[in-house]
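A single chain, nothing else alongside it, follows as structure tokens in the form predicted alone.
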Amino acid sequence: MSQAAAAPAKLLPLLSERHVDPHAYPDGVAFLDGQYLPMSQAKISVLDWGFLHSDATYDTVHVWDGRFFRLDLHLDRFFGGLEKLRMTIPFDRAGVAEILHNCVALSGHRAAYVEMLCTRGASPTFSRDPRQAINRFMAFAVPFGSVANAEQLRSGLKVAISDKVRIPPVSIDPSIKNYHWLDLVRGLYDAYDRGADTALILDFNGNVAEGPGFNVFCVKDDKLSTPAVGVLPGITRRTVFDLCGEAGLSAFAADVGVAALKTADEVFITSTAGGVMPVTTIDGAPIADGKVGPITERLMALYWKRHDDPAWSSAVRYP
């Protein structure tokens, strides 16, 4: 008899009856199929197509001293991306925003982000087809995080140009607020590697496009521009739009290129995620005289000014 048939059979592992999660979560509450729960709670299975193949849309809106911020806006763009992507979940508008308040008001959080998303969600006999799906809606309220920190806030954020390319819009609408963030995260490392805090990519003709979950904006003349083509429509984008037409500031959607950007006499990103931020460094190199400029100064006060204006937000239902 051989060694190899005289070894004993190997044991087949134990199967474990249901999955315990060694990872920490942020303190927060979570939706899911009917369901109010904890943060780590919240799961869904490997097999959702939003898993295997980036296949979801999702929008986030924030919470800041127990108001939400122009949920109208952010329901408008997460109901055109489900109908663009032939999705459908079993809840109008009113009662996703229902299902929004009541992940705050759980959570207990005054300042919070918010997302709600839909997953393509998975086939029961693992089709290939994605009508054989069954879309999944999810929403959650975590603690309100910032791109930038206090001190960038107050300095100006270090930002590096990748050359990474976004994806073009011929390919996936931008419009449609999704989670193609490959070419957001290799920028991402190239920014690292250049000591920079974060990073831009340029669209398929070599201008500035956006970053990771920001929309990019310079100041050149008082005259105000961002890129117009390529990037996802990002609600504080437009929120800088309103704010600079009751201010009387030309503001515009144009190609942006490289060295626009690098001369420019302010540069400033937007997100839901911090609001208005500053840009004093770009590739290592000052923006004008390497500090905060007026305009961006201004907006950024009437930016969190307008967060207790009724006509752009809503108060949070707490117990």
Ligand code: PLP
Contents of the next structure:
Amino acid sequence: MSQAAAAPAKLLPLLSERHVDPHAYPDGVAFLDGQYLPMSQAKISVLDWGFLHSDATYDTVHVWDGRFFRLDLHLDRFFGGLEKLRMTIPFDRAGVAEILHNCVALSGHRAAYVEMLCTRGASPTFSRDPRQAINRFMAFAVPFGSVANAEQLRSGLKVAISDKVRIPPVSIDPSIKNYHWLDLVRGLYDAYDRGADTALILDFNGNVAEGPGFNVFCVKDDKLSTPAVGVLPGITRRTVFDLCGEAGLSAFAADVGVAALKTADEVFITSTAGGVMPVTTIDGAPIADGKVGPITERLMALYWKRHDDPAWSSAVRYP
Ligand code: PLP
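For comparison with the form predicted alone, produce the structure of the form predicted together with the ligand.
Full assembly next; the chain just shown is listed first.
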């Protein structure tokens, strides 16, 4: 047997020594190449530009208590990204919505993280011309996951501000939801090194931008602000603006400096993966008295309360 053929067999014990099952996947259902599959069977070519060049766009919507939350807004953002990246898929909005419904219904999950994505795909000749690639649409539903665990939701996240700079909007339009995450992941490691739960990274002017999978808000004198530029226009961020409008709270998008964040009365982050989540420590120092603030608590409650409002949510059609 050649050296090369023997190598994989040698690697397997190493993985099992680490108690890692390389074939384990979260329980869920994916849609890929026209078929519904268990997550463990949903695989793509290593030649796909989504993988090789991060040439892809995606969106994530959640299902809570059997209902999609603000699915229309997620579809708007996804189709906007496709258009800006000049990708085409063989489904319209209703077609994508139906596939997402089917993934969730087949998975049986009543609380799910549901992703729709499109990669540039690959070309049969390995051409370097993106116009020759056949775009690939996929979707999947797995169990709901949150940026913050139950304890962090109760007492607040510890955040570290990394000096990593978010990819600037002149390079990548952040309204195209994308997988350019190396800045965010490096920021996350900075945060772990400093004993924090998660990270915020900076924009090109040194102001606060966003974190790995979330936007940030600060509250000062009952007024809310969130970074205006260089960030994904999050649907949860938009939902906070909508809830503030209804509740008579002032909320605006503006530059948020590091000092302003650290001296805020309250800080919270927002994501489809977890909703409105409190932050009570930044760079090891408490925000105000270090407790979850009243406006954050109020918005957390309002956010989840709206999940069964038919104006903002739609029932999954389970079999
Ligand atoms: N910022 C980034 C970089 C994200 O990836 C996400 C979500 O994945 C968000 C912000 C929050 O967006 P949303 O509220 O739409 O989930």
